[in-house]
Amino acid sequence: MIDSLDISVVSWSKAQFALTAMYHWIFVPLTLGLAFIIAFMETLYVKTGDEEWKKITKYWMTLFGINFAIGIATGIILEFEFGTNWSNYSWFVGDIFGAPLAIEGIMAFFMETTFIAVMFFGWNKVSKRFHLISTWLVAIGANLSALWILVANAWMQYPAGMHFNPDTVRNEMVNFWEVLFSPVAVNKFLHTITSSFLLASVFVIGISAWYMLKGRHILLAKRSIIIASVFGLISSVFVGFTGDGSAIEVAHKQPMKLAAMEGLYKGSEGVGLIAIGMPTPGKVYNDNKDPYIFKIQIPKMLSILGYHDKDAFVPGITDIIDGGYTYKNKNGEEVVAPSTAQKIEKGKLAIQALADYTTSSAEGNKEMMAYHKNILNENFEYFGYGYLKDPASTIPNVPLVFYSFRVMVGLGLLFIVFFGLILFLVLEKNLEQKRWLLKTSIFMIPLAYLASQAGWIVAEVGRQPWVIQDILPTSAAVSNIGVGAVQVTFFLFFIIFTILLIAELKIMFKQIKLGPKEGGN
């Protein structure tokens, strides 16, 4: 099957996906963290009973609904790529990628989508606390539709919690707590939701300082920087830390994500992490050019980032596809890696049994069907690989991991600058003599939805050709569609999806030069 596809499908559909996903990240981060902060505002306002809480709070309300409105269009025809543009990935893995997905639409989108109407329409026309409860519970909604989708993304980069079933040919679900609950899941969920908190926050601040810059609305600027700075830095502190549990769990369950990350071809014991490099143009795995132009490192920082031990050894690309190095496996147990070219033979040999045990019980064979399934469940590990032909399939685009990397590490570290001088600055009544820092401040914007972006580079093209980590790559994943179906798909997505953005940016701008209508009501 696999050798009569035209690769292009492959490529186009990956784009497609690709597409649609970062069209979708660019709405999805805000609606996180900007129902929280709205929660947070109407809090103050029933708490305190000042109405400018309340006009405060209605304002960022309008901004969270033209945001949650259109960033619902992308979140739909991302679903449905799964069936059209990746049916063999559906069947393969429906029975566990689909449960989260309907946790997800039956209870968090149901949940979000209903107390929405009343956080909208209901002022006035429900008792105070029940309308903040009904805040809360969007905010909690959103954010719990994020952990499904997270938790599903997860299981891709780490298959826990499944069997595969030869009869059906699917991997089914056995135990939905390893799933929700992977170290891969629980990370990628944290990681994500507070860096979408920070994302919202430096949003709030941005449109905040334009008022100050021009002189309106100073009351309603300076609480909502108050309450955005505080949430900000909270939120960006534990990004680190959920990055930190990040990459343990990328060094541990991807090597290559991590080699990737680094650019770094050739491992060692007490690597260095390199904050400043440029990765060698054209550089090939087994060539002798040096890796790099340039590089500033920290030493044996990277070691302590993916094992807390500044002596451990990182294998580089070279040593994952050579083997040969001994590392834990899933039991703690010391092992020797194998090499590329032995995972892809095993992964045939996975590939080769589960047809010959179709075979045998098509026949009736009993006998043979479970000497075959014995070989199947004794390479099922390494699967995927026996898709492949080349072990050099299985790196990643190295410097467009490596920069993404060093873009939101970097932008990472500079909001927590940010904010903390931000929240100084409020305090200390000095903010708007600051017009540099208010100026900044709106720049900060687009760094976010970058800093945002980059990341999920890091985590899905780091990981190819994976669409399951070892058990399914790209190329078998894919619906046997023409590549002229995806091309028109394609161009009319990024039209759709351009004209969207576009749309959502001018009712934004024509919202914010408006600002908050007088009064609470």
The other form holds:
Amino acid sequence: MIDSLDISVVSWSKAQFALTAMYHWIFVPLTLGLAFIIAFMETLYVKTGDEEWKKITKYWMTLFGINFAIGIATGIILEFEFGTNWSNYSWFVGDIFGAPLAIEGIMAFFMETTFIAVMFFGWNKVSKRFHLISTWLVAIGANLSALWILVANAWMQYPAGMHFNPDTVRNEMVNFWEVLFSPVAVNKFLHTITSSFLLASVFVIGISAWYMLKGRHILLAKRSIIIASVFGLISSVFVGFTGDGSAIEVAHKQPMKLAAMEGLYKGSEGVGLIAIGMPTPGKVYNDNKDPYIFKIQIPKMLSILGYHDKDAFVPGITDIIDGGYTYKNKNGEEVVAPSTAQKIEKGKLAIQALADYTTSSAEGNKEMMAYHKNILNENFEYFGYGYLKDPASTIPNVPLVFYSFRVMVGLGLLFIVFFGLILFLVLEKNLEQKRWLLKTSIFMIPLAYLASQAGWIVAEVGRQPWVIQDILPTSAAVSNIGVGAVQVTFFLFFIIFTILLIAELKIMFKQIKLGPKEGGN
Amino acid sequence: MPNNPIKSIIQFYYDGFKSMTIGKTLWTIIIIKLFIMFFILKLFFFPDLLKKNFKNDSERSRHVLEQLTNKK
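Next up, can you give the form predicted together with the partner chain of this protein, since the form predicted alone came first?
Next comes the full complex, this chain leading.
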């Protein structure tokens, strides 16, 4: 059946999922970060009793509310898509994906109905302390809510803590803690939330800078910039550390993604990192073209980033396809990497074993069931390769991943300098005179969103063709539906989400122009 | 505030919604959005195919098995 699927169904379903996920991610990071910034501001209000801090808190809370309201439930669309476009996948992942999403749903519901209500409606109705606790719980709850989604995503990048049940054709969770605390999940969560803190800090600084340029609400702007630049500086440094952790995980668990991030075709020991470069368009893994039109390289840096060893071997795309190099497997043993062609053969064996197991099960032949199950278990780690036509189909879109990675890292480094500079100047009471920097601060806001989206492109495009790493490719995960239906909903979403985005921007701009209702001068 | 805790909570939300300014626009957007999502998109465009087309889990697993193993 899968072979007969029109490939455009896969492409359109992928495009639709990417579109909805990217729109959803416009709203989420600001919610995650701004919630903490508001909590810091309110803490200062409760500690000092200074009414100005209360006004500042309420102002940013209004912008938080706009973003939260427009963004709310945009993620639900992704769940709709699982049931319609990705039904094979939805069934195949079983409770592993369902459990974290259910926890997220329950947490989000309680947080949103209780503590956000106190946060917005509770001024002068509950005690200062209770209000502050509610604000902190909103911040912590929103981030914990994100944890469960990111755990589910991390499992797709590195399936752990499960076993495949051929009787139900589902993966079943055998160790919740392995799923929750898989190194990929921990890194992904920390990297994602800290990058969201960074984005929210840039947002607060950018808007405050605009007030400074206009000569309005100067005290609000200065105080907001101090909070945001400290939070942003700490977060951006932490983003660097967690990014380093992510690089290690990618190097060990998704080497093809790392190779695509670098446009590295032929691996070696002590590989450099391309600081600036341009991959050769149309390059294929087994031709003799130079992989780069030009490059400026930092010697040995990729080996250091990926393995914390300046002389470590980093496999390139061709090495991964041809196999034959040694690497450490899940159990930490040095093994020789099989070629992708061998993995495809093993995958086909696993798929056939699943079919034969079912036939034996229907016949009640327990001996043959055990025999086929054994073959399935032995080859299950390559199950998904059995759906691939040729080794080249394991290569993601190299230029897109390469450039997205550089956008993310380049902007990440720029933000560290930016936060440091802003903090220094605002503490020196010199920021208002630097009008060029205030103007630059406004333009930093879209750059923060660009970096955030680029990070997800690296993570998700870089792991193609897999929906579950090595176990299920997108071509097998997709439902057997007509391409027309997917195209219709793609454009429907495009229109709806664009309207929502325009609505958010209009309301947000209007509110920023109005400024704080009560003082903030 | 009334002493009954349930009445207090209802009053809390009632007063909160009543005193909203920009919040009213936002709630209008939220309600329209949720209506479009659950009563148009979900109902007409996004059926849960396995739930809709099969009666029980056994049929669903058989269908997915066929999808994953039958190659033409």
